[in-house]
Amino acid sequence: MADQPDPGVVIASEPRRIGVLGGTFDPVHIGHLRGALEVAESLGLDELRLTPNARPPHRDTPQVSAQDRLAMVECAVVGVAPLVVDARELQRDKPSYTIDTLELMRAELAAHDQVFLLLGWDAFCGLPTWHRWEELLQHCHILVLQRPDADSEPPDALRNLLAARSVSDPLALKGPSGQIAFVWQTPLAVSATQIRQLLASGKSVRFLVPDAVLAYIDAHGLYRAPN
C-alpha cells in the first residue's frame, strides 16, 4: 500500500509564470502582440498581462482617452490565451510607475511565483530614468525584447547591472526575480505612430492591428483627421 501523505505537511505549489507588458497601446497593434504571444509560448507563461498606461511619465499624452485604449486592448486579447488584460494603472489618477505596479502585483502573488517585466531595448535603455529604477528587479526578472537588427550599445549605468545580473538563456531565470535576460524578436516594423498617421490621413490600417481593433477604431472614429 502506498505512502498516505502527511496531513500536517502543506505541499508548495508549482510557481506561477506571470509576464507583464506595459504601454500606452495608442492603439494597439500585431507588434505588441506577436512579440507578447511569443515570449508567452517561448518561456512558458501562464500569463500574459497587458498593462495599458494612465500617464505614462516618459511619453507624450496618449491621443485616445484610457477607455478606449483599454477597450482595444480587450478586444485584441479575446481568445489569445495566455494574454490577458490588466487595467489597474488606469485606476490610478496619477503617473503610471512600473514600481507602483509591481509592487502591488506581488502583494497578490505566492512569494515563490516569477514575474517578468518586458521591455524593449529603448525602454530599457532608459531603465535608469525611471522613478525608484534600482528597486525594480526585487520584484522581478527582465526580459529586454532584442529585435535581430538592434546594434545599439546600453548606457553606463546599465553596464555593471548587466554584468551582474544578465543570464544567456531565459529559460535558465531562477526564482522570483532579479535577472536579466535577452529575448530576440521576430523584427515587425509597426509603429502605432505610424498606425496613427495612416489613420489620420484616410489610409488602411487593416493587418497591422487586429480585425477586432480595427473594427473598434471605425466604430469610434479614433485617429481620424476632423473634417
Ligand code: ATP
The other form holds:
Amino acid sequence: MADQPDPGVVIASEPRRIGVLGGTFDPVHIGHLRGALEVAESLGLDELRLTPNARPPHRDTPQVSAQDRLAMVECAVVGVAPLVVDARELQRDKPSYTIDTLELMRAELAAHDQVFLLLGWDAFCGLPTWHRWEELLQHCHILVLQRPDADSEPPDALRNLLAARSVSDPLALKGPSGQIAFVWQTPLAVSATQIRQLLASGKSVRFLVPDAVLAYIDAHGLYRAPN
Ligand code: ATP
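Having looked at the form predicted alone, could you now put up the form predicted in complex with this ligand?
What follows is the whole complex; the chain from before opens it.
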C-alpha cells in the first residue's frame, strides 16, 4: 500500500511566478497585450497582472474615467490566460505608489512566491525619482523591457544597483525578489497616444486594440471629438 501523507506535515507548494505590468492603459492596446503575453510565456509566469494606475483627476481626459480604462483592460484579457487584471490601484481614493501596491500583493502571497515587476527602459531609468524606490527589490525582481536596437546608458544612480543586482538571463532570477534582468523585445509600433489621436480625428483603430476593446470604445463613444 502507498504511504499516506502525514496530516501533521504541511507540504510547501511550488513557488508561484507573478508578473506585474502597470500603466495608464488609456486605452489598453495590442502593444501592451502582445508584450505582456510574450514575457509571460518566455518566463513561464503563472499570472501576469495588468495594473491600471490611478491618475490625478486633472490629467484625465474628461470622457474617459478610470472605470472605463479598467473595463477596457478587463475586456482585453478575457480568455487570455495568464493575463489578468489587478484593479487595486483604482480602488483607493488616491494615486498609489508602486511600493504600496507591491507590499499589498506580497501580503497575499506565500513568502517564496516570485514577483516580477515589468518596466520599460525609460521607466527603469526614472526609478531613482520613485517613492521609496530603494525598497522595491525587497518585494520583487525587476524585468527591464529593452529594445534589441537600444544602446542606452543607465543614469549614474542606477549603475551600482545594476552592478550588484543584475543577472544576464531572466530565467536565472532566483528567489522571491531582489534581482534585475533585461528582457529584449521589439515593441509593436503602437501607443495609446496614437490611438486617442486616431479616434479624435474620426479614424479607425481596428486591429490596434482587441475587438472587444473597440466595441467598448464605440459603445461608450470614448475618445471621439464631440460633434
Ligand atoms: P501613452 O501613449 O498614453 O503614453 P502608452 O501606450 O505608452 O501610453 P502606458 O499605459 O503608458 O501606454 O504603458 C504601460 C506600459 O506598457 C509601459 O511600461 C510601457 O512601456 C508599455 N508599453 C506601452 N506601449 C507598448 C508597446 N507598443 N509595446 C510594448 N510595451 C508597451
